[in-house]
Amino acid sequence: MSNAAPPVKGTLPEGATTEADASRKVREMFSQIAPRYDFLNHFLSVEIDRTWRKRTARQLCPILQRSEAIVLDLCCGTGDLSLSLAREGKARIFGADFAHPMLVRAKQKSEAQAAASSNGAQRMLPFLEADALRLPFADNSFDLVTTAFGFRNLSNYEAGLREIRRVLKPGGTIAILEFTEPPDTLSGKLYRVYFREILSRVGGLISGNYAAYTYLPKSVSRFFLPTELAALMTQVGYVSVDFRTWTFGTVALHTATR
């Protein structure tokens, strides 16, 4: 595993100087987004992102199967991860974002599984606004905190891990589901042509905000290739860190213990 030293520090959307930019730029940009933001990634990826988030909830599955876990999906969004986590398993789920709007559509899916679960089986979800640098949840408190394609947009990465590393138990487990810049092969020049120009330019058309789906390629190209990312988790003092790459290495899930 590489030792190189974080490449950033934290997310930079265009125009932004310090973290307190960075985080108020982000968002605003994902509170306008919102309406659009679950079409535009299901439409966008071709649908494969349901399947990363389904595979991510199945790796988690030892620990969503315990009905006494509690965990928090961070970074939620409209929920898509935490509605995964849930249908996996017992454990209680909570999901947190800091752009409201989000939270507005996250509630409501999970109004819409509840209702249409047999025998009121799937139970409607908590979700709350909460800054992932400064969690209003004390020490100690989840078995496990999860992550997707959220992380990214932080303005501190290394707070963030030390944020999440404060809220787990000990014992308890980090996932981070995170966009990768994929390997100079054929299928990652040829992904780094779509994510870059086609996605950029569809996705401004469609949510009528070119400047969020032109920050989207930016900071993946500017976050941490897998090993940096699982050295900075070592770092800050997770163990037993470990990661896997998904569809030809454009996608990644770390997973490390408190």
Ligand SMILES: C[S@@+](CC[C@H](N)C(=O)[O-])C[C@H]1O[C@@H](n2cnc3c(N)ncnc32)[C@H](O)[C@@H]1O
Contents of the next structure:
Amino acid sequence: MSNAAPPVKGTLPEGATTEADASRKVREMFSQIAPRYDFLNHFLSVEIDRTWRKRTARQLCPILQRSEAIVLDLCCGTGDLSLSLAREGKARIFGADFAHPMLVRAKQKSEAQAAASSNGAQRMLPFLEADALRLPFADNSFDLVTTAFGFRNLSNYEAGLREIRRVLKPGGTIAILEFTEPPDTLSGKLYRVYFREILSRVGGLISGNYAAYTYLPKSVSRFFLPTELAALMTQVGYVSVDFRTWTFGTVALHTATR
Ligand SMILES: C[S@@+](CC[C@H](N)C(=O)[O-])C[C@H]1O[C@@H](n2cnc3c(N)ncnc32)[C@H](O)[C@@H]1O
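Given the form predicted on its own, corresponding form predicted together with the named molecule:
First the chain shown before, then all remaining chains and molecules of the complex.
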């Protein structure tokens, strides 16, 4: 595992020059693509994204099955990971995101799932509007903070890790599911062609927002290698930092403890 300090501070969408700019652009972008977000996620990943979230939730089962556990799903978007986490146990799950139109969809999905659950097993989840870099929660609030495909979009990764650490209870767990650049194997090369050339065009066409779907592969190639993110987590003070990669090394799940 490399101990080198990662060179990248945070995401930088096209045209952004400051962190505030980058955050504003990210919020606007997700607000604009919210109506087509779920469809495109499942379509462009040929539904594998559902498996990644389910696997993440399963991995976190020991925490999720504790009825007194309090969990924050950060950058929850339309709530798919929050809902997967809720299905695995009895913990209290909160979703938070700063793009209002994404949260509206999360709430609708949670309501629909609660209404469809005949024995009342699926509760409605609370979704809150909040910036991951300035969370409206007291220190030591959560047993688990998760984030799926959201962390890469923060304008300052170290500040994000520190803010998550602040709201975690001592001994609490962080879990970051993110895209990562696959190794330079044949499958990695094919994936890169798909991700950079096909996905960005199809995503742009269907969402009507080409900038959002060219931002996606660019933000992944600027983002850390799994070892670099692990090194930053250690530097910020997390312990038991660990990661595993899935689907030919295209996504990584990092976990660690405060
Ligand atoms: C790619 S989506 C992921 C959504 C969801 N977690 C999923 O698995 O589909 C990224 C989400 O991160 C949110 N996000 C990015 N930066 C954020 C920040 N600073 N604070 C809160 N939410 C943020 C965006 O609004 C967007 O909904």
